[in-house]
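In the block that follows, a single chain appears as structure tokens, in the form predicted alone.
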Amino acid sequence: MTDTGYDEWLAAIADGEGYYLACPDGHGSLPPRRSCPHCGAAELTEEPLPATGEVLTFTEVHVPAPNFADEAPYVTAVASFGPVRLTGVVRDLPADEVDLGTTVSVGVGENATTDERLVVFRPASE
């Protein structure tokens, strides 16, 4: 199954080239979209994503919803990317090291329990 929009920016994420989709007002959104959800323009451009984001809100899951279950313990985060907020999940940094405020670079990792992929989020390199 795929997810018109949603499949091919996280291919672009994958590829190094993340965007967002960007209003002639500035307001940032994610795909798929055929207008800014914030005013209503139909005019939207693809704009790079920032190189790194920041958490701007986490939580440690210890017991997930079935299409998590081989994923647990595992952290989940809000982060910023510029005029946009990310959801993923974040890898190669332990638990007890996230906090707000902490500097991630995104990718598309894959869910061990279903295989699907998903955005992910890890360490920006200094």
Contents of the next structure:
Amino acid sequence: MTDTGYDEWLAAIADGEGYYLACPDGHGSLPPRRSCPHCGAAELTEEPLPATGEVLTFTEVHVPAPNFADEAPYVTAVASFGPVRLTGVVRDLPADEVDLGTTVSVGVGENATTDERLVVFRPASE
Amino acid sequence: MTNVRIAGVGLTKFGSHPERTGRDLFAEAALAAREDAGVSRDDYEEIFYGNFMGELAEKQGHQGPVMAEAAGLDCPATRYEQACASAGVAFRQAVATIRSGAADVVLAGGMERMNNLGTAEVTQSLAIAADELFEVRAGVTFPGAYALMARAYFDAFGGDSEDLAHIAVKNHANAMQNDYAQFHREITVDDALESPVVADPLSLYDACPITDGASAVVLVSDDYAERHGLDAPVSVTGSGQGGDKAALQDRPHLARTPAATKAADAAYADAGIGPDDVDVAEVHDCFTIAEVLALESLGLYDHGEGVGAAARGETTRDGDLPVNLSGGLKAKGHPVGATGTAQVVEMTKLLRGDHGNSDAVPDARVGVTHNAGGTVASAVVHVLEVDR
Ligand SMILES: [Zn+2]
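Okay, that's the form predicted alone, but what's the structure of the form predicted in complex with its partner chain?
To see the whole picture, the full complex is given below, headed by that same chain.
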């Protein structure tokens, strides 16, 4: 399945060239998007995604949906990257070492169950 | 504007009925509501019906006409889908239709069949209420999403798992007097704290069960009730709906539900009341933390104060503001697309005095129902008042 806009965005993150969409007022959002969800502006430009983000909240999921059957238990987190926030699976960091405020970098990984690409957070080298 | 009265209500027993079709469940609830209302079959003008995952559970889309037939009615029937708020929005449209003068008698209700799918598939099906690209693909399940909110709440306002356990204990205790509830089993705080982790900090007893069931409400105009001498003491005096970004990541605050605040403010203004006037509430506690977020969005508690309400005994049966006397979604059960109108059924009975827990609120005049979709990307609030 192809998801135009989203697939290109994931590919860019995988290449270390992640971006977000910015409106003239500086609101951030993620593709695919034709207008700013905060103010409605239609002029969106691609801006570089900050290299690291900060975990805002997280959970270790013990009861997965079938599309994550081979991942459980896994940690899903919401992290802020400047003007946007991303949701992703935390890898290369034990669950008990994830905390609010943990600094992470963003990359792309594969879902072990579906082989689908997904947003992955890893501990940022400080 | 026409006043809207509740003439009749009906429910199936909530629980695990994997062998019963959706049309059979809805027929039971609708026929019970029709009998309670005592309205002539020919007078029903429209059906407003809520359902979330019928395509996945029964491979049945276009459920409106199927359910009209099941209800034994011959009138237009439309399905509303808004995740867990499906029946709430269906009810809101029913109220608006009578208020507008377009109809005098309508049926609103909902149905969900879930147990025939099994836990894994239900988890997958419920997850489609989240944002597919940005949440589901990142492993966010329905309990996982509320766990993200619970941790954010603890961080922002305090509170802990033990506070949440008191909410589960309260709602299980309330369900003991509700014949229609899924669970009739009291639990302790320790039971809740020791139950298996689903998505930390939420464990099994923080979560509502997987439920099959249906609910239905007959709504009539004041004029119709008077002309036909109906006994319909409960009116719908306020209705409000609010919306938010679908994905949690796109909301400024992860521990607040402004969609419900907007819905509540609109419903209160519509009814000409405020939070201080509320005597009893049925809120959307799909998870224990959801009850907390609901109480705060409804203005019944300040942010940070709702989490301890059950532990302090304020929202318990004997408290000043009983919440979820039905048992709530937690113990009464949560057949997703039926929940919004099930709350109205329970509240109507509580106010009329024919609910198993009516004795807890003998003087109650104003009740509020709060129905949320997804992680409260949608919310519907209604104010019900009884003639006293
Ligand atoms: Zn903007």
